[in-house]
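One chain comes next, on its own, written out as structure tokens in the form predicted alone.
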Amino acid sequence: MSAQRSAQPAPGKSAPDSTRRSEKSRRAIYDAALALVVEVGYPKTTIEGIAARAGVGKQTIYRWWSSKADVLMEAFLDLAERSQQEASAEPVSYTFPDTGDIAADLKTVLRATVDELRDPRFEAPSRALAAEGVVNEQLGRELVAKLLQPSLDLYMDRLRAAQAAGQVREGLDLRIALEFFISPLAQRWLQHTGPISHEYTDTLVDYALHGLAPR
């Protein structure tokens, strides 16, 4: 009886909130993973290092994730969601705007992408993961599947709607058309070949939709 009694909370005190404790640990792990991949790079980031930085046991990490790649990608998605929540009082919506004007909608989304890529919280971990994904094929495929592909699918859905509305020519390979918007921006950002700005992405949209030949 004495052992059972000692395990009960003291009078006037509530039992620890395991949900709150788990969320605190998860947040510490996210922050530690993002910080380490910036400081030491992806290859030298380890589960042990993340655990030590976060102040948790590595078994805690393995209970929630199977690899450091999974930790980092979830941490990155969480960072993106928190940033969107901070930027807007509205609930986070994972949809592509459809105002009926494909040019305006593309410009809106690409401007938001520029803002995210220039956000210091995103830029360093994004570059670290993207750079490693170039030389590490398995990681690169995981990054595309888990981080990039969901966004590409939204672009594709919007382009199909524009095509159905007669704003995009029939018969186009929309996956190739999509690259006119996102690939130049990604290259310029990753390789520092030029500045990225709202004006730049607006121009990408105009060139992609109207072409380079005289009208």
Given for the second form:
Number of protein chains: 2
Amino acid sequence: MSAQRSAQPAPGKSAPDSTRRSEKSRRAIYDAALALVVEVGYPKTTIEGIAARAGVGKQTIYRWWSSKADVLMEAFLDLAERSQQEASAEPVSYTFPDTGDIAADLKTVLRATVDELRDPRFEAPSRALAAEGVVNEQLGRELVAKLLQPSLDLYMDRLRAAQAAGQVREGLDLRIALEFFISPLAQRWLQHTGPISHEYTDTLVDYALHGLAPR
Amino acid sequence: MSAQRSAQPAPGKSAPDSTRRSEKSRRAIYDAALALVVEVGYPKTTIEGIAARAGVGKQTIYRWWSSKADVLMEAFLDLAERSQQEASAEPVSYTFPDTGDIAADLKTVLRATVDELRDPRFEAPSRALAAEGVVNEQLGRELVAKLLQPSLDLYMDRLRAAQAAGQVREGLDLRIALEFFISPLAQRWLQHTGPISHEYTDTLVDYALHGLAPR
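Could you give the coordinates for the form predicted together with another copy of the chain, as opposed to the form predicted alone above?
Now the full complex is given, and it begins with the chain already shown.
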């Protein structure tokens, strides 16, 4: 969910210590991790395999990350960050737009998400991680917490502001409401149930806000 | 999507010829296929492996099915059919309810889908197939065509009837509209983004029909 990811690594044991590692090794490790998960799948991707492909010792990886899941998720965040920097001459922004028009703002964000989902650099590693998350609940929950939840929080904030402005009904469970914007797109992408486009996500926003029953 | 699957095998080369094979072998092959895909995943499940586990020759399988995907999808349809027969004293019905109340009928069907998604017999093989569909577009499209599309067609028919009855707005793209009922549930299940329950799907129906914006 493009523009909403945090650019900052999370604090804690697995965060990279940029003062101690070389940028070149970090980049090689990320590239190796993403390439391997696409080629052999998540279960057969190992720290040893990533280290061999990146040309570093496996202790180099263990010094900075506690698991292959951590390496992969951070490699993925890094890829998203670089892509956004390339796509925009402006400084990268990690906020949800608020022009005062909730429909317009949702359409802007969803169009950017469509573009990201269709970006070939993202597609194969995104699918490899998402597929493993379907059968591996622990990894699935980590993917949600680290890669998806920061975006969902921004949707929630924007919907709360729209509710305060009288553009969204009072009393709704906004955590459920936001799924009308993200879930149809996610299902089309995950399950190949239909094409994704800007026109499609624009329609989702209009239908979700105004409902399917006659007014 | 529980009550909507066809009980009849599709005609054609890969359809089982029930006059020529023993019910016992068929059951053993289905059980072996579902167990293997859960244990080793789709890529490592082979016709040879299914045959060995079922105690049949692999030519027995090739006589009735053209690929492992065909065996697995039919095993899955058979499992759904047996589960529905056990769950109901009534004859199995493969239609969408039409009481004249579109909200009530959608809630009935979605509650049954929630029950099926939470049924432990389905969960592991469903997840193994769905995960492979995320990274294997050809299999993903086959899963949609054979396992999901029959249900989607019934949703479309029911929504068309509701539109004719003035309960759904004119001019909507119903293929998109139906995603508000199925996609949020699918995403929660696939990506572990939230719990699923009857109360949750009831809420989806109410929100989707009446919209998120004030009336």
